[in-house]
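Coming up is one lone chain in structure tokens, specifically the form predicted alone.
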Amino acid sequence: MDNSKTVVLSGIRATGQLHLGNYLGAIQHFVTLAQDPSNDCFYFIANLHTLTTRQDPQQMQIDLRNIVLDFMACGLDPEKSTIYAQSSVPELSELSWLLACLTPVSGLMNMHHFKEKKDRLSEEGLKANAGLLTYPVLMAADILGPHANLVPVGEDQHAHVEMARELAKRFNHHFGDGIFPIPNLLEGEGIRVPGLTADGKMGKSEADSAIMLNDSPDEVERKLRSAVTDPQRMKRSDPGDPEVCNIFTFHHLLSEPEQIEWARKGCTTADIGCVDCKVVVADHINKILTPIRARREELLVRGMDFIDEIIHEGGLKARKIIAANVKEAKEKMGVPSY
């Protein structure tokens, strides 16, 4: 590893297909960061984190391959970025244990992510597992393992990165300054891409609420036709409120200022209907997805064995770097491999 470079790290859970929200909120920024020669980028599929919720083992492996496929279709080059599966680096689990021994239980129990998930499971008559509680510690290991300097994540993960920062400081204080760099969040405002059929951001759990990266043009148009708009605008002649309409949010994300003003004015005066807005948004989305679909088809011709090779080679590269860092951490804590 070139120590003069900025180490960038981020990951995505191995659940379901990637969607437009993943692209706009994360992957397009991954690609931009990877094109900067001063960065050394690590992008992983968090399949160990995925185990905190019950998953079908075979489907999880299929999802992982498809995420790597989509990464590459979106422009990530495995020659310029290290793309790997979390489970390919067993030293991450080892580092997670070392860091867990420095982590107060009360801090984990007060994490918003844990309390939210715990309450949701309780409503379903289920109990939270220990993996869910220690999720932030494993995430800290993901970050500190390759000595990441910069971590681009969504706003919902900011508290976890802050815990990684605190654990790095705590480790360095007890066992030697400078062992772990203090990671920083990527500066800038996160992008929230709304779902099509409900409140909240676009997610993988409801297929009709998300535009998947491999959706056909017809599928994009079909999903948008049924997308939720201003619920008070019952008829074409009714004026609407664009600020409560998810389709108008897409204009903010995808349209030029003149087109945003066209949509705002047309909605509030009823000069345009919701269908008119949806047609424009569908066109923007398909312009983004067309080259991604084409590259995906090109990669599929090479077969899934090719994707497995990318994951394997990325895992070897990541493990070599992370294993050396974990070895140093173990030695500093007095538990070397004898």
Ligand code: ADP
Second form
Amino acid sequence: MDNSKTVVLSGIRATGQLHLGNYLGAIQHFVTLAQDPSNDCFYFIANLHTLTTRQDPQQMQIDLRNIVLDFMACGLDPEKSTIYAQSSVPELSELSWLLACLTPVSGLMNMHHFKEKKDRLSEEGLKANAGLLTYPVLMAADILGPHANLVPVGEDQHAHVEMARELAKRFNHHFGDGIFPIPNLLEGEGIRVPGLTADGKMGKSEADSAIMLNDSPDEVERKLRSAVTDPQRMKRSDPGDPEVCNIFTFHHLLSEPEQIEWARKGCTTADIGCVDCKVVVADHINKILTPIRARREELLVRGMDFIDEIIHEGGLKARKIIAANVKEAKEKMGVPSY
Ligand code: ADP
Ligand code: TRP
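Return one more block: the form predicted in complex with the named molecule, after the form predicted alone shown previously.
Up next: the whole complex, starting with the chain shown before.
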């Protein structure tokens, strides 16, 4: 590995098709960062993390392949970036254990993600598994394993990256300065793409709430037509409040400043209706998705076997690098392989 390069790393769970939130929050950055020759990029499918919430073995494997296909449709080149499955690198689980021994349980119990998931499960009468509690530790292993310097993720993952930073500092403090680089987030706040039908972020769980990367233009328009806006704006003649409207958030993410101003003014004066706004947003989204759809079609012609090959090759490459780093960490902690 070339040490002068910036190691960029990010992962996506193998849960269903990718959506516009994944693209705007994460994958578009993966693509831009991969084009810079001073970066060495690692992008992986976090299928071990997927096990914390979902266990259908067949479906996970289908999702994994489709995500790699989508990565490439979005513009990632497996010749330039290392694309792999988390489960191809068993040393990550080993590193996760080493890091778990440096992690206070209270910190894990207080993570917003854990509390939210635990509460949601308990509403259904279910119990949180230990994997959910230690989720951020495995994520820290993913990040520290290849000595990542930069981790492009959406806003919802920032707290997890912060924990990886703390663990890197703690490890270095106890076992030697400079062993793990301290990973950084991308500059800026990180974005959060809202869902279309409810509060909260766009996610994979509710079909009509998310624009999938493989939705057709008609599907995009249909989903936007039924998207919620300012709930107080009942009639076309009612002025609306853009600050409480999800569609206005999409303008912020996708429109030019003049168009944002057009939407704000038109909404607050009732000069334009919600449909007018939605048509513009659907158009922006379709402009992003058109080249991705076309590229996916081209790739699909080659069948799925070449995707398996990419995942296999990427796994070998990532494992070689990560295994050497984990070996060093074990030795520093006094638990080498004898
Ligand atoms: P999901 O939350 O849909 O299951 P993941 O958890 O696998 O997706 O997230 C993969 C990447 O996409 C992460 O970097 C995450 O921060 C980002 N991401 C997911 N949903 C959104 C969203 N609505 N807005 C911005 N980024 C998002
Ligand atoms: N937890 C991340 C998510 O749900 C996925 C992930 C796993 C990840 N390991 C990672 C992201 C390491 C960045 C770096 O989106």
